[in-house]
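Okay, so here's just one chain, in C-alpha cells, the form predicted alone.
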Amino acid sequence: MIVIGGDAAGMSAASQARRRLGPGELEILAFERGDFTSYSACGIPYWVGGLVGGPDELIARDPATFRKDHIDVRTGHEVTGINLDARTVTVRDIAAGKDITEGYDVLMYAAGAVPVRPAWADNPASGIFGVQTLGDGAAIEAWLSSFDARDAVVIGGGYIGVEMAEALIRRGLRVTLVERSGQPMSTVDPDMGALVADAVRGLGIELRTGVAVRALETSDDRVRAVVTDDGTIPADVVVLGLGVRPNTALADAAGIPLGDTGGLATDLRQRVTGPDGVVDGVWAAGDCVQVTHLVSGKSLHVPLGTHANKQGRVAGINIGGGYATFPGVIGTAVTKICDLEVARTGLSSKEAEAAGFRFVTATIESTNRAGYFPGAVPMTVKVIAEKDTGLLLGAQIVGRAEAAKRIDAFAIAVWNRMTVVEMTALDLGYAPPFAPVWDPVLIAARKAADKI
C-alpha cells in the first residue's frame, strides 16, 4: 500500500488497514512532501496568537510513532508520477534531489488542497504568507519574532482569514481585513454575517468588504502595500486566506478522472470511480475528494479535518479487509472570533434558493443561560426549513459562551430529516447554569413550526 500525503486522510487510512492486516500481510509506505505527519492545520491561527505553543502541540502523530507500528514514513519524499498501468509511482527525494519509483498493489490519494492563488498573489517577496502547513505557521512566527512588523492585511474573510486577522491583533499589530464579498464568513446569511462584521470590527481590525485586490506592492524583496480598488493599504505583512483547491493535478495527469468540482470522485467505500467505474486499485480521501450534500444533493470540495479523517479511516477499513461507508457531509462549521462564537449546518437561504427548496426562514434571540443566572450572555439563532414539510433544512447561530456547540443539536437533525415541528417536542437538558427552561434550539424550532 502506497500513501500520497502524510496527514489526516492518509495517515488514517494507514493507521486503519495496518490494524487490520500484519506487516507479513501488507507492506505500507507513505509519502509526504512537508517535514510533518498528522497535524492540525486548523491551530495555526491560534499558534500565531498566542493561545497554544507549537508546532509540536499540532501534531497528534510523528513519523517516527507510525515506524514502530510498521508504517514507512517518509518526510521530504514528493510523489511526482503514478503510472496505472504498471502500478508505479515515481516518488522525488526533495534532500538528496534523485528520483526513485516503488510499486504499489493499493494506492491511497490523500494528497489535500492547495491553496487559491489569483495571479497577483504570485509573488516571490518575502512576508506573503498562507496558512495551509504548519511549515507556513512557523514561517509567519518566524517572520513576527525576527521583524519589527507593525501593519498586517488579510485577505479573504473565511474561517481561517478572520482567525488569522485576530491572531495578528494578539501579536499587536495593525489590521486590516479585505474581502471581495459584502460581508466577513459568506457561508453564513447576510444578516448573520452582519453580526460578526461588528464583532470583527470590536476587536479593532479595520474591515473592508465589497474590495477586490489588484495587486502586492514590494521593495527591496519585501512586501510594503497592498493595492485594492478601494486604495492602498500599508503592509509589513500579508496573510493570504483565499481558500483551497482540490490538490488533484497529479491524479489528473496520471488518467484518473476527476469529479465535478476538480476534486477527486468516490463512492462510498472511498474507492475511486469515474465514468467507466471503480478505478482498480486506487482509493482516495481528504481535502482532494469532493463529498455529497447530503440535504441539496449536490457535489460540494468541503475541506475539512474531520471529513478528512473519517474519509481516510474508512478507506483504510476497506483497504484492510472489513466495510465501512462514508454517506456524505451537511456542511456543518464552527469558529470563534475573540469570544463571538459563529456556527452553521445545513444549508443557507443562498443554498437553499439554489437547491430549488421553497423555504421559510426564522430568527430568534435568547440567552445561553436562564436570563438571571450570572454569565447570561445573548445568542441569535437563524433556522432554514422546507415550507411545505417543515423539514428542517439548515441553521446558524451567532453568540457568546456556549452559543456555537448548540449547533450539533440542529446537526443531528438536520442529519436525520427531522421537521421543525418535531424538534419541538426534543428532551434537552435544561439547568440555569446551561439554559433557559426553553433552550434557543427549541425557541427558533418553534418559532420556523409557527410559519409552517
The other form holds:
2 protein chains.
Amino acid sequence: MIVIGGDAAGMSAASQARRRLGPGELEILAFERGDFTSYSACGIPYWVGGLVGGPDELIARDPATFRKDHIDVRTGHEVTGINLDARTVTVRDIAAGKDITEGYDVLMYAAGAVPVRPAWADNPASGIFGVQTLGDGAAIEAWLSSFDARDAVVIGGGYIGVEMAEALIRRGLRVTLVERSGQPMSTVDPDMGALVADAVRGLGIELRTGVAVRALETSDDRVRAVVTDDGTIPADVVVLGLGVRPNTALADAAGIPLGDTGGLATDLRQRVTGPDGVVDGVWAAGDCVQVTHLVSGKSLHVPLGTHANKQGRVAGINIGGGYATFPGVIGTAVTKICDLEVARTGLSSKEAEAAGFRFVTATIESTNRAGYFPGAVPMTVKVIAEKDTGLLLGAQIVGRAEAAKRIDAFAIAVWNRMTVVEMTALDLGYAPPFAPVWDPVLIAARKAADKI
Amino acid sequence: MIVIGGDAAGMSAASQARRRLGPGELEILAFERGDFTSYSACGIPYWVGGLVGGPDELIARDPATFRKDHIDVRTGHEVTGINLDARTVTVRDIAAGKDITEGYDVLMYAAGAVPVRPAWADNPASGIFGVQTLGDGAAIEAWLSSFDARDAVVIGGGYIGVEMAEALIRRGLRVTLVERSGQPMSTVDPDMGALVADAVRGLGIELRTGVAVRALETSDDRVRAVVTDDGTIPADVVVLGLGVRPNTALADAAGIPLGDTGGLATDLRQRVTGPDGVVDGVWAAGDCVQVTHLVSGKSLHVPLGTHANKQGRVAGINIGGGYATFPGVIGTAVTKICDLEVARTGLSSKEAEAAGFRFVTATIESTNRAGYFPGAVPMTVKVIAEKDTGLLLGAQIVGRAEAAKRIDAFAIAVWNRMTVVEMTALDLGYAPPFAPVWDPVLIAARKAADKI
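What would the structure be for the form predicted in complex with a further copy of the same chain, given that what you showed me was the form predicted alone?
The next block holds the full complex; its first chain is the one shown before.
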C-alpha cells in the first residue's frame, strides 16, 4: 500500500488498514512532501493568534509514532508520477534530490488541496502567506516576529479569512478584511452574515465587502500594499484566504478520471471511480475528492478535516478487508469570531434556491439557557424547510455561547430527512443551565412548522 | 373550555386554543389551586442556591398576562369534582371558602403531579419541605432565613435531590444526601453514577447511598434529625426529593379511566383514552399523564416541564381546531452538579435489559474541544446499542463543559432509529473551539460500531 499525502486522510487510511492487516500481510509506505504528518491545519489561526502553543500541539501523530505501527512514513518525499499500468509511483526525495520508483498493490491518493491563487497573487515578494500547512503557519509566525509589522490585510472573508483576521488583531496589528462578495461567510444567508459582519467590525477589524483585489504592491521584495477596485490598503503582511481546490494534477496526469468539480470521484467505499467504473487499486480520501451533498444530491468539493478523517478511515477499513462507507455530507460547519459562534448545516437559502426547492424560512431569537439563568445570552436561529412537505433543508445559528454546537441537532435531523413538524416533538435535553424549556432548536422548528 | 391546573401544560393548552379561537368562539376558564401560573419549578434549586433571584424570575406568564388574552385564570381555586355526564366541574374558592359549579364543552385536565410521601414523611413539624411548587421554594427560603440552620438532609438522590443538595451547600449548610439505591441519579448506569457520586462528594456533600430512611425525629414542632437504617443524621432542614406521581385522584373519582402507570392515558392528540376509546371532551397533558417511550414501547410517567409544554401545546392546537401530535418520549434528561454536566437519553443498560434487548455498551473518554484548544476538558460518553443490528438504544454523557447538550445528537439519532454504524458517518460541526476532529459523539458511536 502506497499513500500519497501524510495528513488526516492518508494517515487515517494507513492506520485503519494496519489495524486489520499486520506488517506480514500488508506493507504500508506513505509519502509526504512536507515535514509533518496528521496535523490540524484548522488550528493555525489559533496558533498565530497566540491561543495555542507551537506547531507540535497541532500534530496528532508524528512520523515516529506511525513507524512504531510499521507504517513507513517518508516526509520530504514528493510523489511526481503514477503509472497505473505498471502499478508504480515515482517519488522525489526532496533533500537528496533523487528519484525512486516504488510498486504498489493499493494506491491511496490523499494529496489534499492546493490554494486558489489568482494571477495577482502569484508574487514572489515576502510577507504574502497562505494558511494551509504548518509550514505556512511557521512562516507567518517568523514574519511577524522578524519586525514590527503594523498593517495586515486578509483577503477572503470565509472561515479561514475571518479566523486569521481575528488572530492578527489579537497580535496587535491593524487588520483589514477584504471580501469580494457582499458579506463575510457567504455560506450563511445575508441576514445571518450581517450579524457576522457586526461581530467582525466589533473586534476592530476593518471589513471591506464587495471589494475586489486587483494587485499586490511590493518593493524591496516585500509586500507593501493591496490594490483593490476601491483604493489601496497598506500591508506589511497579506494573508490569502481564497479557498482551495482539489490537488489532482498528479492523478489527472496519470489518466485517473476526475469528477465534475475537479476532485476525484469515489464510490461509497472511497474507491476512485470514473465513467468506466472503479479504477482498479486506487483509493482516495480527503481534500482531493468530491463528495455528495445528501440534500441537494449534487457533487461538491468540501475540504474539511472532519470529512478527511472519516473518508480516510472508511478507505482504510475497506483496504484492510473490512466494510465501511462514507455516504456524503450535509454541509455542516461551525466557527467562532471572538465570542460570536456561527454555524450552518444543510442548504442555505441560496443553495436551496439553486437546488430547485420551494421553501420557507423562519428566524427566531432565543437564549442558550433559561432566560432567568445566569449566563443566558441571545441566539438567532434560522430554519429553511421545503414549503409543501416541511422537510428540513437547512439551518443556521449565530449566538454568543453554547450556540454553534446546537447545529448538530439540525444536522442529524437533516440527515434523517425529518420534517420541521416532526421536529417540534423532539425530546431534547432540558434543564435551566442548558436551555429554555423550549430549546431554540425547537422554537425555530415550531415557527417554520407554522408556515407549512 | 375549562382548564384544571394553571402551570405549563394547562396554560400552554389555553394559549394555543386562544391563538386559534377568539373570545367569541371559545371561553377559557383556568383554575389554579396555588397563587402562580406557568412557572419553572425546575428553577427552584437555583433560587434556593442563590443563583437566581426571587420567584418572579421563575414565572413565565402571570395571570394578568393571560387575562389580557381573554383567558380567565382564577388562582386560589381548587377543582374538587368533575361530572362527566353533566359536563360540569365543582370549584372551591379557597379564600372565600365557597364552591361554584361551571359547565364545560372541553375539559383540559392538567392537574400535575403530587409528591411521593412515605408514611414516615407524613409529619406536621416544620422544617420539612418538598420541591414542587413556588410555594415550596418560598417556604424553604423563609425557613432558612428565619434562623441559623446548620444541618440539612436531602432525601432522594435523583435530579432534584442532587440539585437541592448543591443549593444548600451553596447556602453554607452542612448537607447530607441520602439515597436508598446504590448511586445518585439512578437513571444513569452505575459506572456513570460513580462519576456523579465523586462530583457530589467533591462539593463537600456527605453522600449516603444504600441507606433507607426510617423516620423523622421532631421536637417542639420542628424537625431535628433523620433516622435511617444506618444511623441518625441531625437535621435543621429536611428536603424531600422522592419523586412524584400523577395527580389523578380527581379524574379517578369522576370515573375517568387511568393508565397502567396511574397517569391518564391519552391518544397522540392528548385526548384522554380508556378501554372504550376516547373519553368525550376530556383532554390531558403534563405531569398527570403517562407517555410512551419510543424505544421500549412502554408506558411511563415522566414528569418534566419540557414534555408538559409540548403536550399542552399539542392539546391546545387540537382543541382550537388544528392538528398536532405528541408521539412520545425517549427519556432525555440533563442536569448539572457544580460544573459536572450529566445527560442521558434512550434506555439505560438496566432499562434495555428490562425491555428485552440484547445489547453492547461502549464507553469512551474524549474532550469538549480540540485537545490543544484552551478550555479543553475531559468528557465520558457511553453508548448502548442493540448487539445484532447496531440500533442505538441510549447514551449517557458526563463531562465538565459543553458536554450535556451533546446528548441532543444522540436523542435525535435514537428518535430516528439510527444505527451506531450509520452514526459514524454523521456530518457534525467541527472546529477546534467546539470539538476534536472526531466529536466525542462520533468516537463513542465508532467504538460501539466496532462491537457490532
